[in-house]
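Let's start with one chain on its own, the form predicted on its own, as structure tokens.
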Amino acid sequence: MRNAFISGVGGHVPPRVVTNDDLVADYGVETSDEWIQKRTGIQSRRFAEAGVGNADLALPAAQKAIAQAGIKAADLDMIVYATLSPDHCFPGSGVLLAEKLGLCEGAGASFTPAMDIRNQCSGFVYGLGTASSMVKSGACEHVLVVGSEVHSAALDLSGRGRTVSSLFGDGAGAAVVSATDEDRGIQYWKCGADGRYAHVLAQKIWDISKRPFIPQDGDGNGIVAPEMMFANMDGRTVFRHAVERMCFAVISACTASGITGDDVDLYLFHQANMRINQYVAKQLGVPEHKLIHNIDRYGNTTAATIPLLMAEAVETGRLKPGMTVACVAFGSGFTWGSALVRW
């Protein structure tokens, strides 16, 4: 039986680490370090330096998983990109890694199909169905999927916009999805939305039912209001549907699978606040030792999130072959999602 199994891993993060109380002394946000912790348990992230990009920050981390499955990047046959800070409104990010990988020109030029998922927190969850789905179907052998994002530049890095611009951090993680005989792999996954909650939590930067989509002076200069330029979050709204939807989507996986979560070795909760992790596990009774966290040093990197786990547990030997993993996420859409996969 053809399966599809995660045959390499890598992240990458700006080298720039920036603290709660840098987000103070440097930026002037009102802030402070006792009061980002005690929400969300995070105490620093990662910002790029201006002139990095989406895909520049995804490069490294596809070369790594790329090196790690034994591959070259000529050798996909489908890259799946998931991001909400894309370098542009269009075009996707995913030709532009393309074109960084080396495979539109030359000799052995694949210009290789790139796929841009835009689900947000959840995105890299539903690109790893996706893949898994092309792979074992027959129409790919491996598939890149990517979650990269760069938040820094668009945060209100101000009183104003505090109760978001303390959660965020850039970063990007990569997976390759390639196919096998062998029983092991992406085993179940499965994915959900509920459009009602769409304004809890969005960035409408511009509205494209008006005419123009972006207010403009007289000289056609557009203006964009603070409320529409930058995130904003229903938290409370938010934290008790993520612990519902993440809850339930665990649940449902093992229960799909035929098998209770003391048989899962290791959980990946995608990283958004400890505090809604750390719910959900005493809910579902996980025990702390089958968690990894990097919220703490990384903040909220979106679809970046569980890959950037992935390839941190395959480095430092948590996640060995023979594991079963769950992987579950949540958020903007309301989206959600969850995998099991043997290692």
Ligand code: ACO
Given for the second form:
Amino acid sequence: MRNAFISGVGGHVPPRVVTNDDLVADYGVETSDEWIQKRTGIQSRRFAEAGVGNADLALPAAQKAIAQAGIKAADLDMIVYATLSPDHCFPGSGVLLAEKLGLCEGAGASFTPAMDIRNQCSGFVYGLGTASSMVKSGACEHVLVVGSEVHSAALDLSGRGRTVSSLFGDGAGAAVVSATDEDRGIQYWKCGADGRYAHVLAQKIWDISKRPFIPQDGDGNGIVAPEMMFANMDGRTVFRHAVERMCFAVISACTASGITGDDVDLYLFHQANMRINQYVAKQLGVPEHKLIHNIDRYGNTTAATIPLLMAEAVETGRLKPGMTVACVAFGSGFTWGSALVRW
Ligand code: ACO
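Switch over from the form predicted on its own to the form predicted together with acetyl coenzyme *A, please.
Let's see the whole complex now, leading with the same chain.
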């Protein structure tokens, strides 16, 4: 039977480390290390330098994943690119990455199709599901799934925005999903969405129903008010729904696959908040040794959290062939998703 397995993973974070104290000292955020650590578990995050775009950050992650898969970039049949911080409104960052990977010129130009997924924190799991289906159907042999975010450019570092701006960091992760006849790979995936909560965590920038869609001054220059320009979040509502949806997603994945939580060797939870993940783990009875985190070092890197965890787990030997891995994510939309992978 044709299966879809993860043949290579890679991660990349920008070099600049910004601690909680740096947020106060260098950026003037009215916060404290104690407040952030106590509520979120975050100690530091990475910020990209000006001039580094989303696809720039994704490139090294993608190259590592492609190398680990033992293929060339031109062997990719598709790029699925998850981000909430694309380089531009359009075109998507997937095509920018394709160009950077060298897929668009020269004798071997493959003009590999690239599409962006706009599903925020659960974007990578949506991408994994899409890639798995494309490979299992026979439409593709190798699909590159990317999660990449440059949050630092669009954080409201004033007192008004501190609840959100304390949480997020920059980073990118990538995985190659490839065809195999072996009994391994993405065994199950399921995603969900509840648009009734679309307003609870959103960064609108504009309202396309309005004329003009962005207010303009007398000279025709766009004026974006802070409440439209930056992300707004009702943190408590997000917290409550994240816990419920993530628990349910894990239980559904195990039930549908005929296994129990005890059969899972490693849980890769989306890294929104250490407290959310501790709560979910407690509800599900997941022991600490089956969990890995990066929120303490990277903050919430949204679509990149899970592939970054995967890349680190492979690199450190925590994730080995034969292990059963549960990936679970929840975020803006609300959207969520889970995937069970036999590594
Ligand atoms: N530093 C210092 N004080 C702060 C900060 C900050 N960074 N942010 C908020 N405060 C203050 C508020 O102004 C408020 O002060 P007040 O009581 O004087 O008015 C007080 O702290 C409490 O504010 P709340 O927003 O009620 O804080 P809460 O205890 O709910 O914690 C948090 C906020 C950490 C965001 C929490 O709601 C949470 O964990 N929510 C989950 C949402 C999440 O993790 N989102 C991540 C993105 S979504 C995703 O990836 C799933």
